[in-house]
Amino acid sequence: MDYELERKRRTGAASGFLASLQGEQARARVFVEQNERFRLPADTSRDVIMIGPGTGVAPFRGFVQHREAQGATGRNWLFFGARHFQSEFLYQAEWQDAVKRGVLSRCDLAFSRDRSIPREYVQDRLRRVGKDLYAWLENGAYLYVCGDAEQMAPDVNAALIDIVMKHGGTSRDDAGDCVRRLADDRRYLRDVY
């Protein structure tokens, strides 16, 4: 394997940094930043919608595993996005197995750089299934977003406002207020970085 080529190919914040470390004695300082607000609902009958492009999907593995162990009766819906299906569909086998077992009620995917399928981001997929998403939210679902704070999180927020406006029959201002209320009620939780 050409390690130098592999190092250059990696562009993620953490993987790029780790790949740049040289030698056996290389060290990296790490710390854990907790987010006490990014927790599953205490009521296990509540539906959960998880939006995690790229490595933002990682906490949702734990969410799905935890809800299965709890015997949660609420449905679980995952939105996952990445650039390439073949090389970046993180935890693919686990998600497929969770769908097969009924632990994941839905799993919507979006890939932005594959030439064989139309370019799509998670916010595009959200809009495409907006009617169902709105129904879940109206039924009390909790919504979680994890990942990129600069582009993805604002784009997802804008998509949510569009969805509420279209399927709730409200003005843009009222839809924005509705999305803010979801956050105030701790039903729209974000762990973005």
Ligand SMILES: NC(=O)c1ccc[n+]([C@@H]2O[C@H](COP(=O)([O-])OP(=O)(O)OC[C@H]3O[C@@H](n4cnc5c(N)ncnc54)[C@H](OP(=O)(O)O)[C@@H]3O)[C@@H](O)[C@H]2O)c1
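Here the structure is a predicted model, which means the values were calculated and not measured. The term rigid core refers to the maximal set of C-alpha atoms that superpose within 1.5 Å between the two forms. Residue numbers count along the first chain shown, from 1. First, how it differs from the form predicted in complex with this ligand.
- Core-aligned CA deviation for Val30 between these two forms: 2 Å or greater.
- Once you line up the core between these two forms, the Cα of Ser171 stays within less than 2 Å of where it was.
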The other form holds:
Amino acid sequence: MDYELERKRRTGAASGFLASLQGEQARARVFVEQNERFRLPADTSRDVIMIGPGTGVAPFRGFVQHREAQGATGRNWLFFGARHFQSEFLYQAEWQDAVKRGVLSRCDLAFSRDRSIPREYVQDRLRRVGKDLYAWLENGAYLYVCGDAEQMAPDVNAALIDIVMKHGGTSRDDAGDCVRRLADDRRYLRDVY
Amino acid sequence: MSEQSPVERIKRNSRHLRGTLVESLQDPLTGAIREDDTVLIKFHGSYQQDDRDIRDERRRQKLEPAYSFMLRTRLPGGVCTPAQWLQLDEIARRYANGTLRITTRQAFQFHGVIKTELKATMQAINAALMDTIAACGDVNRNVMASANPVETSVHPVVHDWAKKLSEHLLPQTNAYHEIWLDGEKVVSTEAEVEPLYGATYLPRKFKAAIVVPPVNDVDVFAHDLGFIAIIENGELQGFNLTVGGGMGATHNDAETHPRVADVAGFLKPEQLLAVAEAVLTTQRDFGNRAVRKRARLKYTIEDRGLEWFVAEITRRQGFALEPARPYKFETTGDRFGWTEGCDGRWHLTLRIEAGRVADTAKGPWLTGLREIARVHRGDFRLTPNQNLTIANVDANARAFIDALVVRYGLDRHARATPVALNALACVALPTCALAMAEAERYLPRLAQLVDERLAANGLAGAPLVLRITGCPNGCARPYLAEVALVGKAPGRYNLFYGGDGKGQRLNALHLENVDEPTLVAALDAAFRRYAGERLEGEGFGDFAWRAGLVGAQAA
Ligand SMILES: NC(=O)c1ccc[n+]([C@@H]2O[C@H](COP(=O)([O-])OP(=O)(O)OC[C@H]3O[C@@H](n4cnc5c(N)ncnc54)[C@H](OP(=O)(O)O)[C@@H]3O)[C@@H](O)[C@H]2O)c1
Ligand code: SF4
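Swap state to the form predicted in complex with this ligand from the form predicted alone:
Whole complex next, starting from this chain.
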């Protein structure tokens, strides 16, 4: 990918790098970053909550397809965020279809730079629907987070603590413990980068 | 009931046009509204559209089509104030695609409004003291009226009747106010009265217009309901009633066709509303609700006969029409440039190709008209030919307006050829979902090709009414043009010849499915004969019939 926009040259992060490799020495080392924990629950009756803004939504396509193939009876809930609804609602048509067919029980969206809707991040959505989210967790739901490690993942973590505090009626410390326990129990799993 | 068209079911179940519009607007997963609601939103003056140029690309990206909405104002007679113009200009730039479009029904149209801004846009339009109620849908649409009659003193009278007629035939449902303007909910929808329309409204769209001869700018014979103003000694005596006109047709379907309205009789001004109501309710009760493409009034009249129809409206309105009075039309075109009114004030009609007021390569028209609106003290009139009249200018303000017009490149009327000046095109691609071929985007080239062929045959500057639409639906009234192209497929058109330039006679098919080279060759041949064989003062449309380019002798 290589084009000019607003007088600036734009190249794709991956394609641009590959294209920049020169001559005989043009080699790139490719490896898979393993994350064996980031797997769907074996018990298909469990509910699944997926939080994947931006490119973080990628694994959840597979998750939702897999759950459908499994005939999982648990519910699936996706949180997605991006800058613009029109241009960046990744896999929009697939999610719409999944909702229509009932494969996705819920789909919450946060768009951060559209002028006509409140600017939100996924954690803002989480807080808005905290009551339901807490009920899903109480009901044994698995929770997955994928995407930006630096900002998003910690912010989502903080939101989860807030939600447990508010809807579980606990202190901040206890809520923190509760969220940590979820992680220890491998019900709160992350694939962040 | 089962044989009724699906649209009838949607209307009946809509609780007077509410449907699930509120839910549709709130659905964050899509920029579209639910399918049934796409039918209902038309009654609220809006169509759902998508950018067809990028449909495939978005599908590959797994994105839904780039949905947006067209919004159309209701503006009887097409008159607005400079203050309103400024508000609409702002809406065009803030919520729409920077274009203020003048429609062939003398209304404003905004394109590219996204779902999440639809309500704000509606509210902004209402803040400009306009609304969009019934601008589309199976109801009486925007009522048209001659924009700049020769008999200028009649304009306010006729405009007033257009407003009254529009108000009188307006749906009464509170749905519009509830959904868009946060109006209070009317609790019992059952009790809600829609006295004129009932729960299922009309079988199909319904168009009305008032015309002041000799300029048939509104194309009165293309409407379901028309009134020809009869003026004697500068005074309005009454109207001739016309019924059953309509442009829409479907390719290769003999059941459908355009039709020129019948003149049914004469009525007094104070009888106008009663007659209009009688015509509308007759169509409501007898129009075809099973087959939508046969649902316009023209087919009701055709199927049952004009005599039956006149008897039916006579019964409903409670009085008989008088015999029609004489009238004469000379042209459908606008009177460009400055014309003087009877009160010594002046009207300047500008050419706005395809009605598109925008800042483009042609010139900063949107900006220019904004500047004019800031200083203009009269009003603006949208013409049925999608042009604009800056009306009621004091003699001493003319030079100032002229300077602005020149500065912003709005003086096309002074430069364009007669063909380019009077041509009409519908929106078509990429906006209109029904379009089969280009129209507006092709018009500049088409007008040039026609002019070149005219010039090549020694006919440079000949006046000729040229129209093009992207499909046979006929939004730019192509079937009344002397030369018309109606889209069949990308780059392919049916070519029609033979309107009379006065809007009183339909043209007829000359060649089917032509591409550009075939079109150019056909025009060249036709113009060569026209140049050699025409009679004194004979228009091309008249010639086409006499010479057998269309009609029984053709083909
Ligand atoms: N380490 C790596 O190898 C690698 C490779 C590629 C990408 N990344 C990172 O991965 C992340 C994902 O990139 P992306 O293009 O998919 O999407 P992104 O840039 O993260 O944007 C997705 C959405 O997240 C929003 N966002 C910004 N800060 C947030 C926060 N603190 N919490 C929640 N949402 C936030 C963005 O809003 P606004 O932009 O409007 O603030 C945007 O609406 C980026 O941060 C990128 O730098 C890392
Ligand atoms: S004539 Fe056809 S293509 Fe043109 S605007 Fe009307 S419906 Fe669309």
